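There is one chain below, alone, in structure tokens, taken in the form predicted alone.
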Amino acid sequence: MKFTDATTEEINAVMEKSWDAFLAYRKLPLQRRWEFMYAMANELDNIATPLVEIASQETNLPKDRLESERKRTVFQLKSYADACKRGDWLDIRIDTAIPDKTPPKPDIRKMMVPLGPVVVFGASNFPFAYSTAGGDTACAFAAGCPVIVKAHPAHAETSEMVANAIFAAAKKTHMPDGIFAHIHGEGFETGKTLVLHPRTKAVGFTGSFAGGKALFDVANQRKEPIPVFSEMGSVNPVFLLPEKLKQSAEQTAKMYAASITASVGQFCTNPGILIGIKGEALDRFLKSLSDEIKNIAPATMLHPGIAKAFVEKRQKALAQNGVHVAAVSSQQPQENQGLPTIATVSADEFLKNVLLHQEVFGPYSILVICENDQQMMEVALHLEGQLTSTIIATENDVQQHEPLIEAIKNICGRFIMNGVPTGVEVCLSMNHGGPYPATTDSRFTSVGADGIKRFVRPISFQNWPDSLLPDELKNDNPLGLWRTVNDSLSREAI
């Protein structure tokens, strides 16, 4: 099905119609918007089967996969709504008035308030969990800001779906005229109209580097500069450490190949880059990798566009001065399939050439081979910010290795022991970002109920009256919220 693009005229509709919701929306309860949110959520169910169906078709994944994201979009929903009414992510602070001090301390009540609109750019890998009801969508609405999704157009149809879904889950909980909009758009300057309306006043994006950082650019070049959270992929390092590795190199390998052409390698956590320490576990590690490797078939890509981007990054990065083919599946790829890959460099080449520093969006990684501790200390020196790293030791290793350690901290939003990092919790500990140029705010997770924390702004109240306040700061707390009071915790009445 082709949708057509979205005019300028159109856009500007929108976005007033936007502002006109954002006005009402912010001043429901929040037992409001989790009505709203549990409704979205019930929705999705309720269209589960042709939803899928047709994700299908549109993105190669198969069936299973899908369902089980909807299913994950789902709880998403609930569990951000169920955040949203608990109110923690409003962070109440309370410091009543002293005024027999000198000079007179004055009573200041600080909470949390939606920023306005927020633009939600769809993500090509995650039709569902990182799209148009997806995690941004979520922490927008949980934060009491309207939602307009800039539909991907590698899953169109199914994005127009879940937007009928939201549309009825807002028409049921009577909602506010405006509180959703959906716009399509092929090309970057749909986006980009959207990023630069005045009435937009936070961005949350998921894919690559170039089209985050465009967004970006183009927000901070507006009169009025607003936040733009994208989150723009990570070659995830996995650091191996000598014990651990010489204890269990075989087990290790399985695991990461089954890690790296996971849904053929189109994870934004995919381990792109594997670093050791040139020796007998290394060469037993890599064997293993490789021989598991030549028995994973490759498989059709979400699209064309991504199927070819690989063929030609991977290719790059294989041309590359040093870089040596270590293994490849036996099975010959079809049109559009990614073929499973593991390259080997040393670290010498490694350090001269930033180009291997690169995302391979697919099944692909390649072993940096250091020849001692301090080579591995100085990878990790050189690495850019990622969303993940993962070392592979034991507890003797990172005694050992404890400089290590504090260096690949610096680099990472979440750092895994003797794990793999693709798949991420939805939970409240759990942190999806990290430091430039994974993400541009380093700050903020873009998964779990923390991710609220985005689109909200703080907001001091001094010397109101009881009455006037909102409910959330009033003396007697009607809403039960949990609210720091004179630098106590308590959901007592002051």
The other form holds:
2 protein chains.
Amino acid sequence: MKFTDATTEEINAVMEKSWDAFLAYRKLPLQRRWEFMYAMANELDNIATPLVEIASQETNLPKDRLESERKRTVFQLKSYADACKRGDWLDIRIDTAIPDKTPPKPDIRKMMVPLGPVVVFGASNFPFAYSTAGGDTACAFAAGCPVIVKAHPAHAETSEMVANAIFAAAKKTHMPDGIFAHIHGEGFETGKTLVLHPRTKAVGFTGSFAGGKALFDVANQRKEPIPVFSEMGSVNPVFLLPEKLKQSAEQTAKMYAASITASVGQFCTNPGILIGIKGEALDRFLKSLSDEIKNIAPATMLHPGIAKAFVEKRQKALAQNGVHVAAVSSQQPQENQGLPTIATVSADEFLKNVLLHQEVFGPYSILVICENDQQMMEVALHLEGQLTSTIIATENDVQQHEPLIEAIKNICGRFIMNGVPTGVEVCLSMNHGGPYPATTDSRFTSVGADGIKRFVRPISFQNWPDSLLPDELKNDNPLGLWRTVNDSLSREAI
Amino acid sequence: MKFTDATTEEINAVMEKSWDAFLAYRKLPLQRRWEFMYAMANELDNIATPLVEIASQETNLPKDRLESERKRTVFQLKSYADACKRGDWLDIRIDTAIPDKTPPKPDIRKMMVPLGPVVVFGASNFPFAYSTAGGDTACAFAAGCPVIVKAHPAHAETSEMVANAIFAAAKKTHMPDGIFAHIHGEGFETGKTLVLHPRTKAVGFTGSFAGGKALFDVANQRKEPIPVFSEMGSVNPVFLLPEKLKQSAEQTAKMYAASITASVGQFCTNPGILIGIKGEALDRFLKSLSDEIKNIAPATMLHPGIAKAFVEKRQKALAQNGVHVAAVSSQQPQENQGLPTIATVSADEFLKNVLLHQEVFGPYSILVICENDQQMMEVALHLEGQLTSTIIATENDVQQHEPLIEAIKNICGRFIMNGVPTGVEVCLSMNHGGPYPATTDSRFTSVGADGIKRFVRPISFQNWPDSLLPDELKNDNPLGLWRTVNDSLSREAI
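Having displayed the form predicted alone, please output the structure of the form predicted together with a further copy of the same chain.
Below is the entire complex, every chain and molecule, led by the chain shown above.
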């Protein structure tokens, strides 16, 4: 099946329709948004088998992995729909009038309202959870924004199928025409045209640094700049602290061999850099990790382009000064397969060579060997912004390395202790974000219902009579929302 | 008194010191931030008389106006300090572990942490409340960020005096060295150097569109782009709806004559455009407004540059096709005084000429005369983003003009009914922000304690033992904060 690129005229028509849908959708009660999102979830359940079949053909991902991602996507839609209705994200603030103040203080009530049509660019590596009906789309719908998805060309047919499920859900729940649109386009131009369109009010992107940064730049060059949340991946450093490593070198190695190679290393939270201090414990860790990696078979990557990029980036990294291969899978890779690889380098060389700080998207990780604590601190201070950082540490390790812990905290969006960064739980406490270049705005997350906040803005109503206020702000609190009233949180009526 | 521009070397030294201060300050408990901010407020009380004296000399603003702005600044510091300690802005989310889930769900806890050193550019028109110890500075300190203020050259001595008060407060409360810095510089280069410095992590700005947009562009061209919140003013349209205008033409005119000329029109919420439908009620309104304006004396503007710009922009606006002067003050303006002026134009001409949509900073407003409801709607649809919009309307007017009300809502950050936009209450429900070009990011406010959120980002702690977590996230909730625990808001221990 082949899809034609959308023309500028088609995009113009789509965006005007989105705008009209925005005017209608933003006025619908939260309950209606909830119904629409649950209907989407149901539609995705209805087409489970053919959907996973097609996705598996397009992405080379195993069906059980895809089915669990599909379930996650369904859960995500329902969970954000619940959060939408719970309404905490509305950040309602009410200050009642004080007429006898000088000058009199008016009644002011603030809540979040949607920004407008949101353009979403899905990820190649998560055809469901971070794509057409994925987190960005769910957040935008919860916020009250129509969505225009630019289908990822690597799984365009999967995307089309999911889009049809969304259209079906929209129809069943009587959503305004144009609440969702699905656009195909092979190159950058289609995306650029969408981001430049004056009716577009925000952008969600998951993918490469090059793609995410380019869209960010385009958005900032508009006459009216708009917010872009690009999640652009990272190397997710793992710091192996001495006491814990001594206690659990082999156990940690096993855990990481699995994490580095899960889904052929194609996770944006893949641990691409391991940092340890030379010595007996690190030798045991490396030996154990190497033994594990040798036994992990190469597997087919998402598409030939990604496999080719992996081969090139891996080769380039391995060709750098002082980089050595510690272990590769004992099996030869077939065409488009990613070869599990562990490399090593001294911290001295690592600190001198920023190329080694960059992501090699695939089943690859490099162990940076430090001379001592101080050099580990230097490495932490030289790393750029990350989605996650991890420490393998005892409580004592943490207490003994306070400045290091602070330095690591400062560069990451999620800080894991004695675990692996792969596996991004869908829950309100999740932060899937982080300092640049992990994302274009560290103040937001793209996973968890707080991701809704990317697509809303506050508005204050001053001196409005109760009868004309939105239900969310009315005195008797008909929706039973949590609201900050005169500086105190409450669900009571006023 | 004359101040020398900071050199690049001096700025480098200041920023390194700010960074060191950041590492120490962000670890201090909220109580310590509260103490520091209250000490700042006290210092500003201690120097009240000489401070208002100097500010009056530098800005030409009357002393009673300045004293009330000073008091507002003191209130603002205390109120944001209280909000800092109350901690709602930390957006704490806790999801406890579910070990028997497949795969096991780890314990994850999220809170806000400071971004790093914040560069603040104060406003010419509010030497206290939006300047050196103003809202941006208070928000940044509450967030846990050091502040570097670029003094406004129009009130550099006032700024220096306030800076010394901040230094004194920092010393008395044992704040880390470098928590605050004060930089002088006449031109754009000093500001640019500050924004480009790699240690700078966010920017707060209040002032002109040209200045705010230029800093936004500089920040986005950095290797590591950083968030800039520029509040750039607006024309704050006022829509006069028919039923209410008929009832209260004269009363509304009086209220607006005062609002348009308050502080010589030098408010970013000054109502620069009034929109009405032609007829007997609008004639009465215009006559009454004109009578009032004639009786309001010209007054000296903030500085000669602003007075000159007012003369030029006013002249240019009045020279446009179809623009007529309806009334000016009956008194001749002296040098550097702003002449209160009301102009009129037909909606036809207004819609054709975007120059008329732009701010004339000073005591000037233009009445746009529409043929009918539909043309008023057209005007609403043609306006850019605004800090505020106002309707003068009965409940019946609102119900009869639903699409118009929606269109107005869509372009503003604060929506006032039967009031004036001037007067920005310092409270949590305030939104002093709005769609571009009113600000560079409509998702934030610069007034009210929610302004803290501009300078923080979330971080998730995954799988950390209770003893190593920050107090904010510990099981027993020692700070008594509101937290969302497993999707429910609570102040209980876990």
